[in-house]
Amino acid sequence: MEQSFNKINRIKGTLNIPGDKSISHRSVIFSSLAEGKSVIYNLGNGEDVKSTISCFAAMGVEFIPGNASLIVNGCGYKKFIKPLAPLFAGNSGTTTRLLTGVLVNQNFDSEITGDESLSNRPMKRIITPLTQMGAKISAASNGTLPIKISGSQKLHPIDYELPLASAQVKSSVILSGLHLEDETKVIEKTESRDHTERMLGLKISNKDGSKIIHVSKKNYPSAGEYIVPGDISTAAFFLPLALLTHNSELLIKNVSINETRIGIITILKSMGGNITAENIKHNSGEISGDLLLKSSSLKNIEIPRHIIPNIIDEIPILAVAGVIADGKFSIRNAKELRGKESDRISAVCYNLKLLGLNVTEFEDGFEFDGVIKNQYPVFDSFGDHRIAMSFGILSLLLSNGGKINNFNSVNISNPDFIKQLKTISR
């Protein structure tokens, strides 16, 4: 599906964003692990979260839609039933990697498959530590899906230092460690998203500048309530739109402002963005608040290396802000982008070149500057929801608008994207 966008003149209004995708995945997983009834409020409505629900439903978990909530009747410790068919994770890397950490501790064999895009994404990063714990996992020769997991294995705790900052790898090891009597330690030198350890209330220590996360069966989740704040990664697409449109003001209600997720806000404020957080709340171990944005003049800055893991999903929309901002945009140390739903480094560079900008692509990033020469672009989404939304936003800022192909990929994370735009565009 090709989607056309016309230039907008002003942004004004209030947005309520669907539940945070990362927190939604974990709320579903922890509720499924727990025994008995849990309730999740404001669960994310994207296809990825639905994939997680589908996988656990296939293992005996009951999900009942409620009034603005989801009721989950979890199975309890090692009480999942053997699925009748391979578990299909769709396009969701989070589903795959976190689910594997659960499945290696079950008493049955299992298999995880995915769509074409997910089937090309790297899984060795979770297979390595889980194998060190005693799991028996086989994958395709290049370490991709399908993954086959042998059940009824006796696992043991490990001390595992993450070779790269990855919340998914960290969470996979933690979920495995939840099933073991003795303590597993996950060590990270560069902090990644910390939803798993926050929501489980895990013990955290520090040594020689590294963060150490401690987990064992005593941390196994109990049934309860989860209140999911709005998704800051979804809200991120609207931040540059409001900042870079004249005479605009936008209030985004109740979004996650977890310290490991607000890198994009930090960067945009450093670029000159007028962004303030209000009405701060604490629920389910998480922090949320309202974001007020006002029109600003942005200038590109040097993006520090340490912040990259916490803006990795927002780099495409930051690049869009960089197109309109003054000066050269440059980002490095972001090779992880090549292993997402698309090769996002290549995808961003391809689309920026369509505008006639001076673009240099590196193995771990890209840089660009120059004046837009092509006023009638048709951008390629590469079937990637974040690329589609990023260049949809850029199209709204261009003099003659723009078009995006295969735009329905936005359903992976935010099927209401167009509807949301219509409520705030003037």
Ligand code: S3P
Contents of the next structure:
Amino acid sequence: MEQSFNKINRIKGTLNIPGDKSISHRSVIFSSLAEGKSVIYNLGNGEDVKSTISCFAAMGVEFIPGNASLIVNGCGYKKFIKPLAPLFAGNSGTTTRLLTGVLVNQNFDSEITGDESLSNRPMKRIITPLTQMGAKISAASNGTLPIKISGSQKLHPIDYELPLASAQVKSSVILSGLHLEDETKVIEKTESRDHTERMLGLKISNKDGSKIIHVSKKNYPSAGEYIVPGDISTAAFFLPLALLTHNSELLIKNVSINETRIGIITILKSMGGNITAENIKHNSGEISGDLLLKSSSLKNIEIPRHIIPNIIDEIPILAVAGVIADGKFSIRNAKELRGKESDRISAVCYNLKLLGLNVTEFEDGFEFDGVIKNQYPVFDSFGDHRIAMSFGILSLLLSNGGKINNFNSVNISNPDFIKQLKTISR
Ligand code: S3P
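Can you return the structure of this protein in the form predicted in complex with shikimate-3-phosphate (S3P) rather than the form predicted alone?
Every chain and every other molecule in the complex is listed next, the one we just looked at coming first.
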């Protein structure tokens, strides 16, 4: 489906954003592991979260939609049932990597498959530590899906120093460690999003500048309540839009402002963005607040290396802000972007080149400057929800608008994107 956008004149109003995707996946997984009834409020409504639900439903977990909530009747420790068919994780890397940490501890064989994009994404990063714990996993020769997991293996705890900043790898090892009597330690040199350890209430220690996460069976989740805050990564698309549109003011209600996720706010503020957080709340170990945005003029800044894991999903929309902001945009140390739903370095560069900008692509990033020459570009989403929404926003900021192909990929994280835009466009 092709989607056209006209230039927007003014943004005004209030947005409610659906539940955070990362926290939603974890709420579904932890309540499926627990025995008995849990309730999740404000669960994310994207396809990725649905993939996690359908995988656990195939293993005997009961999901009952309630009034603005989802009731989950979880199976309890090692009580999942063998699925009748391979578990299909759709487009979702988080589903695959976290689910694998659970499956290696079950008493049945299992298999995970995914769509074309997911089938090209790297899985060795989880296979390596889980194998060190005693798991038996086989993957395609280049370490991709489908992966097959042998059940009934005797696993043991490990001390694992993460070779890359990845919350998915960290969580996969933690989920496996949750099934073991003795303590597994995950050592993180560069911090990635910390929802897993927060939501499970894990013990954290620090040594030589690294964070150490301690997990064992005593942290296995019990049934409970999860209140999911709005998704900051979904809200992120509206931030440059409100800031860069004249005479605009936007209030985004109840979004996650977890420290490990707010790099996008920090950078946009340093670029000159008028953003304030108010009405701060604490729920399910997480923190949320309302974001108030007012029109601002932005200037590109140097993006520090240490903040990259914190903005990993927001780099495409940050680049879009960089197109309208003054000065040269440059981002490096972000090679991880090549292994996302698309190769986001080449996808962003391809689309920026369509505008006639001077773009240089590096293995670990890109930079660009120059003036926009093409006033009605037709962008390619590469089937990637975040590329689709980023270039949708850019189209709204261009004098003649723009078009994006394969736009329905937005359903992966935010099926309401167009509806939300309509409520705030003036
Ligand atoms: C996620 C972690 C990040 C992020 C992804 C969601 C999570 O991936 O890009 O969208 O929920 O743990 P990595 O941990 O692989 O960087």
